[in-house]
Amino acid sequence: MKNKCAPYLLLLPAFLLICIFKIYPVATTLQQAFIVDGHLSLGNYQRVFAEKTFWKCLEVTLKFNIVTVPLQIVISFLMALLVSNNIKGAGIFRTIYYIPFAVSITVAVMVWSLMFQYNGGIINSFLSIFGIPAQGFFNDKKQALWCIVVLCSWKGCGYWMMFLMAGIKNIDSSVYEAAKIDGASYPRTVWSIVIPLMKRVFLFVCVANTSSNMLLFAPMQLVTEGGPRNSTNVLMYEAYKSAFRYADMARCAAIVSVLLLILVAISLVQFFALGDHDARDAKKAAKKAARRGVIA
C-alpha cells in the first residue's frame, strides 16, 4: 500500500504549487470576465468585440506568432543538427547559440534597441557602408514588428535547441548506420529518418513555442509600447494595459481568457498534427525509408 501511495506523495507538492499558481490563476480570470455588477454576463466579451482595438491587437499578435514560431522551429532544428556531431569544439558552439537564452530580455532588448537606432545604431552604420539609406526599424510602422521577431529568434532559438539536440542524440545509432549502408545522403537522413523519429519532441517544442510566443509582451513594452500605431500591440500587452493603467481588470480578463481559448486551439491543432503516430510506429518507418535506397 505505501509502495502506491509513494508516487502520488512525491507528486502532490508540484500539484498544490500547479493549482495555486496555474489552475486558481485561470479560474480567478474565467470568473473575472463573466462577471458584471455581479451578475453573469457576457457583457465584458460583448465589449472587448466591439472594440477595433481588440481585433488589431489579434491581428499583430496572429502575425507575430504565424511567422515567429515556424521561423525559429527551422533556425532551432538547424542549429541542433550543426551541434549534434560529435566533432571538436561542438560543445564551444553549444555553449555559443546557448548564451542569448541566459541573458536578461530587459537586457537583449536594451541591445537590440541601440543597434537598431535610426541615428547612429551599428546595423544602420553597417548598411551605409553599402548605401543603403538608414532604416526606422523600432520607429517603423512596417518594419517594428519583424524586429522584435528578429529580436525573439535570438534570444529564444538557442533554448528551443537545447530540446531538438536531445532529441536527435536519442535517436539510435543503428538507424543511422542502416541509412549510411543504403547509400541515403544526409540530406535524405535527415529528411526521412530524423525528422519522423522527433515527432514528440517537436509537438512539445512547437506547443511550448506557441505558448511562449502568444503570451510575450516584455520586448514590445520595453521598446515600442505597442507602436508605432499600434502595429507590435499585441493581445497580452492590451490586456496588461488595461490591468496596470487603465485598471480596468474585467476587460483584462476577458482580453485573456481569449487569448487562452486562441492558444488551446492552437495546441490541439498541433497535437492532431504532430502526435497522433507513436514513436514505434516512425521508427518502423524510419528504418523501412532507409531501407528503399532512396539516394539524394
Given for the second form:
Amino acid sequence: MKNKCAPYLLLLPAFLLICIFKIYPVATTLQQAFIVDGHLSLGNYQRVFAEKTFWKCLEVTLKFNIVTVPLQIVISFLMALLVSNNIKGAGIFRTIYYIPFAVSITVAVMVWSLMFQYNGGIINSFLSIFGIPAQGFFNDKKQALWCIVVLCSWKGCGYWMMFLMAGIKNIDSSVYEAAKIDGASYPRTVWSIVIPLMKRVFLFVCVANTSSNMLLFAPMQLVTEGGPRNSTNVLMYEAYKSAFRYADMARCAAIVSVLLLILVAISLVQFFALGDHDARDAKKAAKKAARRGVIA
Amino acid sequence: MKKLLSLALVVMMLFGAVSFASAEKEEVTLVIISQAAWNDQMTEMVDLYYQETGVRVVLENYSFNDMLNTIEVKIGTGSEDYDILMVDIPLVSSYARRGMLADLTPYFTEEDLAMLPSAAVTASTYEGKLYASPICNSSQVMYFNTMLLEQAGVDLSELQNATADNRVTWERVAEIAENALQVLDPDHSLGIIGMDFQQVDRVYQMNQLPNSLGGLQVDETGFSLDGVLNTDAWKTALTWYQDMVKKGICSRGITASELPNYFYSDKLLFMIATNEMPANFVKKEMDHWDCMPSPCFEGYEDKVATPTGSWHLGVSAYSKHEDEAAAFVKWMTCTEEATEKFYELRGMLPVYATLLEKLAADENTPKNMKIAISESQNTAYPRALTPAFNEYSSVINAVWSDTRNGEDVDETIEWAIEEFEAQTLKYKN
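Provide the structure of the form predicted together with its partner chain, given the form predicted alone shown above.
All chains and molecules follow, beginning with the one already shown.
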C-alpha cells in the first residue's frame, strides 16, 4: 500500500502547482470567453470572428510561425552538428552561439532596433556602401515581420541548438563507426542516421519552439506596436492590448482561447507527424501477440 | 479576589498601552501611480507635503505607456494598492464611467473650483460629479536651434518676430528647413532633421495639423471617424506630412522618446514641443534656442489649433484613505503655494488662476510661457471627447505612424475608420 501511494505523493506537489498556475488560469479564461453580461454566450467569439483585425492577426501569427519554426530548427540543427564535432575550440563556439539566448529579450530588441534603424542604423549604413538606398526595416510593412524573424532566430537558435546537440551526443558512437565501415559519407550519415535517431528530440524542439513563438509578442510590443498597418500584429499582442490597454478582458479571453486551440491542434499534428511510429507499432504488435498467447 | 483585581488592572493597563502604541504607530502613507519623467519634481512636492502635514506620499513611477496599462490593470480590477493616480485628461470620463475614480465633489468648494479653468473642470466632471483636478496645462511652442540656423545663413528675425497674430506658416518653416539642410547636411550623412514633433506618431501633438485646417478629432457620437478622417482637412494634413518625410525634412523611424534628444544634440532645426521644454534645455546645457508660436497653414491663418489639456490627479475609488488622498490632490492642484512650487520645479503651464494671472502680467515671464498662455487662451483645441479614447489614440497613432512610413493616405484613412468602428462596437452594444 505504502509503495503504491508513494509515487502519487511525490507527484502531488508538481500536480498541484500545474493545477494552480496552468489549469486554473486556462479554465478561468475559457469561462470568461463564454460569458457576456453574466450569461453563457458565444457573443465574444462572434464579435472577434467578425473583426478584420482578428483575421489579419491570425494570418500574421501563422505566417510568422510557418517561417520561424522550420528556419530556427534547421539553423539550430546545423549549429548543433558544427559544435558536436570533437575538435579543439568547439566549446568556445558553443558558448558564443548560446550567448544571445542569455541576453534579455528587451535588450535584444533594443540592440536590433538600433541596428535596423532607418536613420543612421548600422545595416543601412552598410547597405549604402553598395549604393543600396536606406531600407525601412521595422518601419516597412513588407519588411517588419521578417526583421522580427531575424531577431528571434538570432536569439532563439542557440537555445534550441543545446537540445539538438544533446540528442546528437546521445547517439551511440558505434552507429557512426558502422556507417563509416559501410563507407557512408558525412551528409549520408546525417541524413540516414542522425536525423532518424533524433526524432524524439526534434518532436520536443518542434512543439516547444512552436509554443514559444506562438506566444511571443515582446518585439512587436517594444518596437513596432503591431504596425506598420498591423503587419506585425500577432494574436498574442492583440490579446495583450485588449486586456491591458482597452480593459476588454472578454475579447482577450476569446482571442487567447482561439490561440490555445490552434496551439493544441498544431502540437497534435506535430506529434502525429514526428511521433515514434515504429515504437508504437512494435508495442501494438507485442500486445496483439500477447493477447494471442493468452487465448492460445 | 484582590489578586484577581490587580491582575485585571495590569491586563487593562497593558491593553491600553498596546492600543496607544499602535495608534501612535498608525501613520497614513499614500501611494501615487506617477510618471517616471516627473520623478524629481514630484519627489520634492511630496517631501514638502510631508513637512507640512506629516502625511507621507510614496511615488510609484512608470513610463508613460506602462502607467496607463498599470492603471487599467490595477485600478480596473479593484486593487487597493494605490490611493492617487495621475490621469490624462481625455481618460477621466472613461475611468469615471467604470467606477475607477472616487467622487471629489465633496472635497472642493465653489471657491476652489473658481480658481481652476472651467474647461478643465468640465473635462474632469462626469455626470455632474468631479473626478479629478488639473495639476497643470500644456500648450505647444515651436522651438528652433539658433546656432544651426545661423550657420545655414538663415535670417532669424523672421522667426524671432513671429507673434500669434503674425505666424510663420508651415510651408515657410518647411522651406527654411529644406534650404538649411542643403547647407548643413546636403548628403544626409550627419543625420540632421529639418523639423519634427516632440511627440511624433502620437495623437496629442500630431492632430494639430488637421485641426489647423479645420479638421475634427472624432464625430459627435465619439464612436466614429467616418466623416472626420475622410475629409479634405485630414487628407491634406496627412499628405503634407508624408511629403515632408519623403523630402527628408521630417524624420522617419525615430520615436517620440528619442526625438527631443536630437534637438538637445543639435540634430534638429525646428521642433514643436510642449511649453515646459526649456527646463530640459537647462538640464542638457542646450542654450542656443529660441521659440515662436505654432505655425499655421497658408490660407488657414484663422484656424490655428494647438493641443491642450494635460495631467490631472484623481483618487482611486478603492483607496482606503480617500479623505487623506483627496486632501493631497486638493493641496497639489488648488493651493497657490503648491502650484507655484510645482511651476518653479517643472515649468509647466499652470492652471491655478492667481498664478496664471501673475505670470501673464509679469514682464519677466519667459517667452515660451507667454506664448503658451496666449495659445491656451486663444487657440487651444481639446482632444477627442470619447469614452473610447484608448482605442481612438491607438488607431490615430497608427494613422500617423503609417503615413510617416509611406503608406497610401486614402487606404490608411479607410483602414482607420473601419478599425475604430470595430474597436468601439463593445461600447455601442
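Computed from a prediction, not measured in an experiment: that's the story for all the values here. Positions refer to the first chain, counted from 1. Take the two forms, superpose them, and find the largest set of C-alpha atoms that agree within 1.5 Å; that set is the rigid core.
- Relative to the superposed rigid core, the position of the CA of I23 differs between the two forms by less than 2 Å.
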